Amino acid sequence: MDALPDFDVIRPTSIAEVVAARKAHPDSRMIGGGTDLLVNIRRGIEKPPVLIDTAGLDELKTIEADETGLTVGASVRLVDLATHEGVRRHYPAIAEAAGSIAGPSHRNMGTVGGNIALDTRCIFYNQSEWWRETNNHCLKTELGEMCHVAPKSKGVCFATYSGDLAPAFLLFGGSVDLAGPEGERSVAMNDFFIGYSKQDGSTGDGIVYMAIKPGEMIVRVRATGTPGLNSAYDKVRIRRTIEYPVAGCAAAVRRDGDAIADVRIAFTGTNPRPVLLEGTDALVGKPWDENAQQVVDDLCKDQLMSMKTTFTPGHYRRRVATQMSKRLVGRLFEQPA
C-alpha cells in the first residue's frame, strides 16, 4: 500500500452542518470508521479531497429494538449493533450479520451505514493502483473502458456488492433514511440497492449501485418486526476473518403447524446488489422438503449471478449461496418460535 494522500478534514456537529459540508464539497466523502474508505484511498481506488468525519455526531449513534421496529443510526458501530440485547432478540439475522464482519478491530471501528453504503468490488477493481495499471484499468475506474469481469457487457459493470448488513435487513423490510439539501426522506431498502447489472433496461450496474441523490447522507436504518419469525445468518469466505464474503444468505422463517406460514431469503456477494429472493411465496402453506427445496433451487439459479468477480468460480458462488439458503430454511423451519 502507498501512503495517504493529502486530504482536509471536516468534523461536523450536527446533520445540518454535515449536509453543508457536503453541499460545499461535492467531491467529499463520508468518513466513519475508515475501516473500507481509508484502505481504498491508499490503494488509489478513490482520491476524495475532502472527508467529512461524522464521529462527532452523538445523533447517529442510537439503537432502539423492541418486537415491532428496529432504528439504528448510521454511526453505530458494528460491534454494538452485534451484541444490542434487543436485536439479538428480536431481529437474530442482523446481529449475526453485524458479528460477522471482518474481525473483532473492524468491527469495533466500522459502522453500520458504512457497511451499507459498501462500495462494489471485483478481482479486478479491488487491486493496488499499479497492479490495475498493469493490467489495465476496468469500467468502474477513471481511466478504463470495458468491464474485465464481462468484457461483451457493453459498458456495464459486473462488480459485486458484499456488505453483510443489507441481506439481513431486507428480510424485515428494511428502509434507509437520508438527509440532503432537499431535506430527509426514506426509501425502502429493496429500493435504494439499484444495481442488477442485467442489460434489460435495469437503472444500475456496480457503479451506480444505491438511489442515493449527490449531496445525501444516510442517517439511519430502520426495520419492521414480525412475530413469530425465526431468522439467521451464515456466509462463506476464504478466510475466516477479514475476508469480504464469497456468498452471504440471511434467511427468515415462520411455521405454522407441519406447513411455512412464512418465509424470506436474501444474498450477498452474488449480484451487484443484495438480492431479496423473489417467488419464495410459492413454498407458504407447503412443508420443507425436497420439493421446497428443488423451488429454493431454481429460484436461485434464476436471480443469482455466476460471474467470476472474486477468486472462485462464479458457478461455485451460486452453489454455495444456494446451499446455505436450503440449510439455513431447514434449520429454522425445525427451531421453536
Given for the second form:
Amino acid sequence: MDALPDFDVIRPTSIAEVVAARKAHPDSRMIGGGTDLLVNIRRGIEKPPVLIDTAGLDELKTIEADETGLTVGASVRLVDLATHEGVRRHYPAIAEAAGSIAGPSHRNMGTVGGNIALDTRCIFYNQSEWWRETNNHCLKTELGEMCHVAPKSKGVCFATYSGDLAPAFLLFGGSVDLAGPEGERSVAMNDFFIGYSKQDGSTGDGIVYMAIKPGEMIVRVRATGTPGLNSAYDKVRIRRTIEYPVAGCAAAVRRDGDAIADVRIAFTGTNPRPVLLEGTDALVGKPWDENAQQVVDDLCKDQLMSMKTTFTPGHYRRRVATQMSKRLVGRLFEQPA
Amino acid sequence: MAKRLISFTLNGKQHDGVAPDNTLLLDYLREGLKLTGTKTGCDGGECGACTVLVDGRPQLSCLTLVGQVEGKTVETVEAMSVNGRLSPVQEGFHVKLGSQCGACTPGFIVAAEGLLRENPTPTDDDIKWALGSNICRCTGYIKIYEAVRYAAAKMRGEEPAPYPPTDYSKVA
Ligand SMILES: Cc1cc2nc3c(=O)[nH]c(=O)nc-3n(C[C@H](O)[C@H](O)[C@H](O)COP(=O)(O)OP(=O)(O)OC[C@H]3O[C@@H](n4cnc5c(N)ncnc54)[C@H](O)[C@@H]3O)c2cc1C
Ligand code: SF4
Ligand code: FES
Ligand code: FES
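Other form of same protein, the form predicted together with the partner chain, not the form predicted alone:
Full complex below, order starting with the chain above.
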C-alpha cells in the first residue's frame, strides 16, 4: 500500500493550531480536498513530509452572500459554493465557475482554498516522474535546469494558472485573507497572483505565482457586489467534464440604455496568473458593436500569453479565450439586468 | 511514519482499523479489507472507477486519504445490493446492458446511486452531469443513461420505459 511516499498528516481544528503546526513544520503543505496535491505527490512532483488538513476548520466552512459582499471560507467545498442560493443570485459568475471545476465527484471533495492556491500547470510538469526524467525534468521542479516551453527563458517558468474561481472573484474586486505567524492580513486578489514571468525577475512566474509568505494559509476569499452587474462564466476544455480548462473566462456587464456602463473581463488558463483584463474602461459609454469587439481583441492580444504549456497550440488558447469573452459580453449585454 | 487508529462507518457497520497516514482510502479498501469491488483505474482522479459514497456524496477514493473519512460514513459498491438482490441501479445496468468490460461499472453504479438518492426525478442532463467524473471506454454512455433512467423509474415505483427509450437524435 505504498502508492504515496511517507508523510504525516496533522488535523487541526482552529486557525491558531494551523499557524503553530506550520511553524513547527516549515516544509509542510496544506491539504484541502487533495484533488490536486495528492496527484502531484503521487507523480513525484513534490514530497512534503507533513500535510496539514483544512477539513477540521469549522470556522472556515461558512458562506456569507448578499448584494453588497461575499465571504467564503477556505474549507468550503466547491459543490456548496456552486449551489449556494445567495451566490447564484448575486455572483452568478462565481457559482458557475465553481460548478464547472473538474467533475461532480471532484467538487464534492475540492475546497475553495485549494482551488485558489491551485498549482500552475504545464505539459512538461504534470507528468509521471519517469516521463519527466526521460525529458531531463524542467525548471519548475528542483531536478531540472531548463524550460522546455521557452528554452531561452533565463530561469523563468511559464506554467499556466488554471484555477476557475480566481477570474470570477477578480470581476468583483476579489481579495484573499491570509493567516500566518504575524496574524491575519488581506490582499487584493489582483496583487496576490504575481505570475507575470518577467525575464528581469522583478515579479513571480509559474513557480512563484502567489504572494503568500512562508507559514501563511488562505483563510477566506471575498468579493464585493455591484448593483445591476450581470455576470457569467464559461470555459473551453478538451473533454466537457473532468478536465482543466484550455481557457476560462469570467465576464460582467452593466448596461445603461444602449451603452455599456461597466464591463469587466477576466481569464484563467492563459498566463501564469489569472488575468483581469486592463483597459476595458475604453468601452464604457459605447454600444457593444464591432468597434468594441475590436478593442477586446486588441486588449487580449496584448495581455494574454500564447505559450505552449498544454496540448493545444498557444495561439489557439489565446484565440479561444478572446472569442469566449466576446460571446459572454455580448450575451450579458443583451440580458435584462 | 506513525500509524494511526481510524474509525468510520463502512457499509453500514462500525469499522475500526490501523493505517499509516499516507494510506489512500482506495488501497485501504482493496488491499487492506479485500473489498475489491471498488476499482483502480487511473490512480489520478481522472476516471471515477474508484468512486465511493462519503456521507452520501460520490467521492474519488484514489484521492482520499483514509484519515480523511474519520468519523464519516463510507459506502462501497459492495453495499448496494439489498438482501442479496440487485439494487435498482444494479438491475438497471444489468437489464439495459450498461456494462461491457465492467471496469468502470462499480464507479458508475455508486455515482448513480448518489444522484438518485438526492434527485429521484433526474432529467437526462442531470444524469449526464452527475456522471461527469466517470469515464467509460466501452458502452458509449447511452446504455448507461438508459440504466440510470430505468433505476430512477424503479425507485419511484414506476414501470421503466420499454426499449428503446432513447431518442438518439437528441443525444449529443
Ligand atoms: C481530473 C481533474 C480535473 C480537474 N479539473 C479542474 C478544473 O477544471 N478547474 C480547476 O480549477 N481545477 C481542476 N482540478 C483541480 C482541483 O480538483 C480543484 O482545483 C480543487 O478545487 C482543488 O482543491 P483541493 O481542496 O482539492 O486542493 P488540494 O489538492 O488539497 O490543494 C491544492 C493546492 O492548494 C494548497 N492549499 C490547499 N488549501 C490551502 C489553504 N487553505 N491555504 C493555502 N494553500 C492551500 C495545497 O497545498 C496545494 O498546493 C482538477 C483535478 C483533477 C484531478
Ligand atoms: S513552463 Fe517551462 S519551466 Fe515551467 S513547467 Fe513548463 S517546461 Fe517547466
Ligand atoms: S482511480 Fe480514482 S479516478 Fe481513476
Ligand atoms: S464497460 Fe468497459 S469501461 Fe465502461
